[in-house]
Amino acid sequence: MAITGVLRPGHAQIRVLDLEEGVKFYRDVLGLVDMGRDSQGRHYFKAWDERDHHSVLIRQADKAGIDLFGFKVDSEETLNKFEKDLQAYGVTTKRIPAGEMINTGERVQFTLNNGHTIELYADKKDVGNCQGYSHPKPWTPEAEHGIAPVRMDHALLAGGDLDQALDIFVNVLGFYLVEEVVAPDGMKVGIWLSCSNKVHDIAFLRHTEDAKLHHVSFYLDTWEKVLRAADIMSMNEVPVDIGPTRHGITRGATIYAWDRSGNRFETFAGGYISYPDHKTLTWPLEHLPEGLDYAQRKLHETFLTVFS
């Protein structure tokens, strides 16, 4: 399918409690490529097979969590249109000048009622994946360094107003609802949204506190790479939350674990191809245990209680 409008997730800016410890973790354990630091003290990373300059930024703060989640759009014209459409919807937008984030053009930023800051941008420097654009090799040495995900894949964010987030992402930004968890009274508890043919590009959970991070997810090619990630986590004493297992929701193979600051991250493989004309898959709330952990059919307490 032709992907237009919002192309894909572009970057997550994550707060860590110790910047140098965070750099070592994201570079040496998770295996992201170190792209340097800016004058504000933010440290930049990319996955080895990503071509844009960065997909993860970390900064030191007194409290862990996520500052913002950004999406790349297909053109400046689309960026301008989304800015106008968001304003017409009633959302306050803010223009962030080009260069405020290294090698990144102007960004349009807005905040959802659930407290999460979302931003859109059209330009980020293409630095390639060290393989060139003519007869490239299938992988690089960086692909074997640490867990070495292929890309930053998605985020699961939590807050009170899930309905406004759904409305904006579907009716303003052009996403579609792939899967949902629904309570007996019909209230949506969780939603998985796509702007592509991935099973999800962003997801939201309804939660009593706003602006909470559940996890940022990193994509691996195979189930075997997920198992390798489990070994690397154990060798580096990374606390694991759930897995290795398989989700019923999205069908993805998964491990949830925590970085050194208590931010949950996911290593994810699989899923299925989705298209906008597919009907939404619904999980009644009583079936959330197998939606989360299909192997054990277990609702792990930490999944719904631990956020950053």
Contents of the next structure:
There are 4 protein chains.
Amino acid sequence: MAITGVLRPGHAQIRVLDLEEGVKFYRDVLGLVDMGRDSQGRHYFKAWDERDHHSVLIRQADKAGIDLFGFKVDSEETLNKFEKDLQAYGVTTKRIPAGEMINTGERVQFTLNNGHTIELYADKKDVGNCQGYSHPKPWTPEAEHGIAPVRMDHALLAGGDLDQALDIFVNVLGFYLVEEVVAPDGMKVGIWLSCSNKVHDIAFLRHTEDAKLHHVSFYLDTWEKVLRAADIMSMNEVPVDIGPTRHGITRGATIYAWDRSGNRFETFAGGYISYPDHKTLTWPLEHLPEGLDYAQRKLHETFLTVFS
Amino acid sequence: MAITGVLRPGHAQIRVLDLEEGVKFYRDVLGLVDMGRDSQGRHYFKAWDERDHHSVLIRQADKAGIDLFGFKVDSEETLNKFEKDLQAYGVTTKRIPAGEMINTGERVQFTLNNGHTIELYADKKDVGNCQGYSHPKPWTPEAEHGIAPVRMDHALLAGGDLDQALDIFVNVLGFYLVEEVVAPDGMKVGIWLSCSNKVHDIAFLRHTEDAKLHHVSFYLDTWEKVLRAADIMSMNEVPVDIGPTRHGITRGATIYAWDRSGNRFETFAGGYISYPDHKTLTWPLEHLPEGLDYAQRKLHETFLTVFS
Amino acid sequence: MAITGVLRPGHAQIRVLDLEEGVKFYRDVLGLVDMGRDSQGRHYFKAWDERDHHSVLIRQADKAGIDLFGFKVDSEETLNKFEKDLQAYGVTTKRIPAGEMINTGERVQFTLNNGHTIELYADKKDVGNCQGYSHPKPWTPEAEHGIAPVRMDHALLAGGDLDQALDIFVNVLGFYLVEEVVAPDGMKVGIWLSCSNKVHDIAFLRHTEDAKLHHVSFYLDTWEKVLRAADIMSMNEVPVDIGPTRHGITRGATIYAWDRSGNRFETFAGGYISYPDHKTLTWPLEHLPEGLDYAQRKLHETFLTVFS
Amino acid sequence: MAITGVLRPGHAQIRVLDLEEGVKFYRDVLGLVDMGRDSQGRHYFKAWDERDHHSVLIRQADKAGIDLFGFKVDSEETLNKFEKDLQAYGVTTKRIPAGEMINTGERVQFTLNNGHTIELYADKKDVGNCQGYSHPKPWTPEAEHGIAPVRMDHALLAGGDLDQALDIFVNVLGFYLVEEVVAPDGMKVGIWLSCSNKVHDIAFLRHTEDAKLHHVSFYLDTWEKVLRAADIMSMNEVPVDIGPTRHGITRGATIYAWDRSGNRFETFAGGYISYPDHKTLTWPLEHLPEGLDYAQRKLHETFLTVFS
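Just the form predicted on its own so far, so send over the form predicted together with a further copy of the same chain.
Now the full complex is given, and it begins with the chain already shown.
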């Protein structure tokens, strides 16, 4: 198996119904670091322990949801290669000029059959994780402002054509399939894909509607911080969907909740280390309840219905 | 305020529909230490870190529920005094001879207006917490067999006459009211009572039916062990009611689940240290949702309806 | 055994070499809430989750150490009774007028043969734990300012006459002996005493010099917060003596460190619940190494030598 | 930067002075799964959550230490390529036939100037992580037998020629330098290298003697399990070198201890996620004390002296 040149999820651009309310939420409740606004009105954030300039953008719109999900690749050569490979696969790609997104180089953008826009880029300014590069502290005050995840970790996106998404991510972009939910007839219903040692860098659900966001996910270091996140959600009257609980799928200890505009997000900890030579773990559909909520073994109805 | 001579909850006697199934559940899933059976067919258990001979008894019956909840007092003198005080209060008391319950001295039993039988005793055999009294280890292998709580902690009992229960526990037995849920008209709906530095040694809900068990509760040392408990419940297909989550009331980090017979039990960690000079914390009824499930701010319907 | 009317350790008065430096340390590093200064120049602090007005006082002096350690009792009647009992025991007592210590009632003070001044009081103003008494949050921002213990928990004091201290605390004040270190000849070398369900409310070491402070101790809710305390100590160049590790004695997960003036303090979590009917746990002197540092089984030389 | 085809550390072969004692230690104290013995007398172990057949081998010898450290690569093609690249670099390589190590394919072995033998292989039998590949449990009983790390994580090896090791791992094998300790004259004293998203897959110290083992390291999921490891070490009288504490370098929460033969090993949790585009973190030598023991800011003398 060839190893991919995709490094990690680099940014998610999320639509909110009210920008100022959104800034307050992402900065003070979720606890991301405020990285400012661009001339288009997009507001930028990073998680405290991330080094690149931003990982979340929000923009005001009439409808909540996700505009795009971007991955950083390891070099311009890799970016060019993926561009060609995507075109060869039959996907239309678009080059977005450097600087269109602040502190970010050229991006290669394409849209999956399931309606989701994905983009790749090789360059984003390293601004450091709230401290220098010499004898750093293990954490800084930013790590305790709001929920304060260490990183934007992955997204779970929903839409009709799961098979193309799987094919492109595995066969063009070099991801591997870590876990999957499979219906009795063999049809894949959900897929968890990695380009790293994380159990998921992106995941997809098969869904009747395209371009739906299930959630963008943020990583916390410990289960105790998941409880702290739950407390902060409650103190701020953030509606919680599921959790705290453990996902059977990925083992992550999780909360699903909704931002002020109805975009579901996840704060989670744990999971396990994953490698491309690992066999895919399969969840027959009848085991989805414990795959979703291992404690309660319950398929919360919102899981498959309430998307933005 | 006079200090009570009640030491702690000493035992709960629970009815199960099938004794062998119950033994397996309480020993191997909940992870209590098996202390054997008496000639009446009651099976005895203790939590690994408790020193007295037992804290849970189960017996087979046609209907699940709780037979009685017992408290250990600090001396025979205190036992005699409480007996007289209860009689003076107008409660009928009964002496159960020493040995009727294995390794346990005389018990003074009485029934509250809400249908619950409470008993007091001064003597139970110290069998040690799975190790000796010289340079003990911090824990032993028993601490990892099943969920393995460190102690039976308290019970939440339901029935009609909350006021008498409050009056007897505070004014006769010397407990103090730590937290309470109060309806708009001032009527207490739930009370959490302590005879110690724990946030609850017994609690009561006002309910339309008498003699109902909401749950018997078991203490775990950490929130991580609450997650472990959730995992073990799921591995054993134990139906979970609520959690893992935090109670706003008492701050405890909790799971409610049901044993094989439908008796709800709790495994929890945390809370705070409580003292008799502390003002009672009040939860107006409209805040009961976050009092119950702080993360989800939700009044799960089972909370007030599904009792054994 | 009679139950004591002593509620809890109420305050420790500590000498620092520089008051302003001390205020910065106790407020911003240890993370106590600043409760102001009195006309004598004593500076007052409380832990965020304590409800009474203060639990720590610091004053400037030429020599570090502890001036006095105070306990709150449950009523004026109890205070009067202890005063008489102490006098009957042969101890000289002194009444300090109400208000001499801010927001504090009359205090009954006496000095042990080991040189330590102990005081009792029944009244201190309830200022609340950084939030109200109706549907409180589980924690507030104060809980994350500095190390931020939930309470001042106990002190370990050293001096020559251990036996008198044991006798007075058990036989006059009604404490019980939870754990002890015993030399081969049967002489007690260390004693851990409780007036509650905590494993220690005060402890004493036998030592060649009188009136020595081993440490004042502060409680943290979790082992994760002990690591956070270690991080904050390091970030602030606070010299650490021992830990993070577990004490075999009391099971507490601990760090010993020194304030800016050389007063050792402890931040710890865990332990177990203790009751007056529990047999004392005994540590033969040869097991003191694991009693002190269970991980390393090592008797750090500072333990018995570097006191303030 | 090219992405490496090295997947992960695959096995460490450790010399013990007594094989039976070693088996007991690695199986029952460290808590690895016993995978049997080969005809050469090497005993095999795996961590419970690893899927490949083994990750630790011990063999009896007169002198403790490490024989070799092996990495799994992603394919035979990668193995062949690395073999050629190493030869082109000027390193002598040796092919070990498939099956010489049980359930393991051909290995390409070479020796660094610092005296350490490294090997690469593409194939080892997948035996699963103590459960199947369909709807797996998050953990199994093996996860609580002894210390029970989830994986063998990395090794820290010492010897004279640090520069060649760095050059080969970075420029031939495609690792990247995550953290480093640098002397005032610019000489690197310690290097932490990754082929993944882990903060270290192998690390080297500059040392006066070649072929020295500082430690082989095992990963635990949480800081609470680090405390549990400390308890188990103490219960089994395992000598502890350092910890529990946090490393400033890598942020890992750690214990160093010694096996029955004097081989230092580490059990640790935490750290952070690392990427090849991250700038190297530098620890000037004067900050090594907090790099090693962040809590105590102390350079324990054993760190640089007691190797096997």
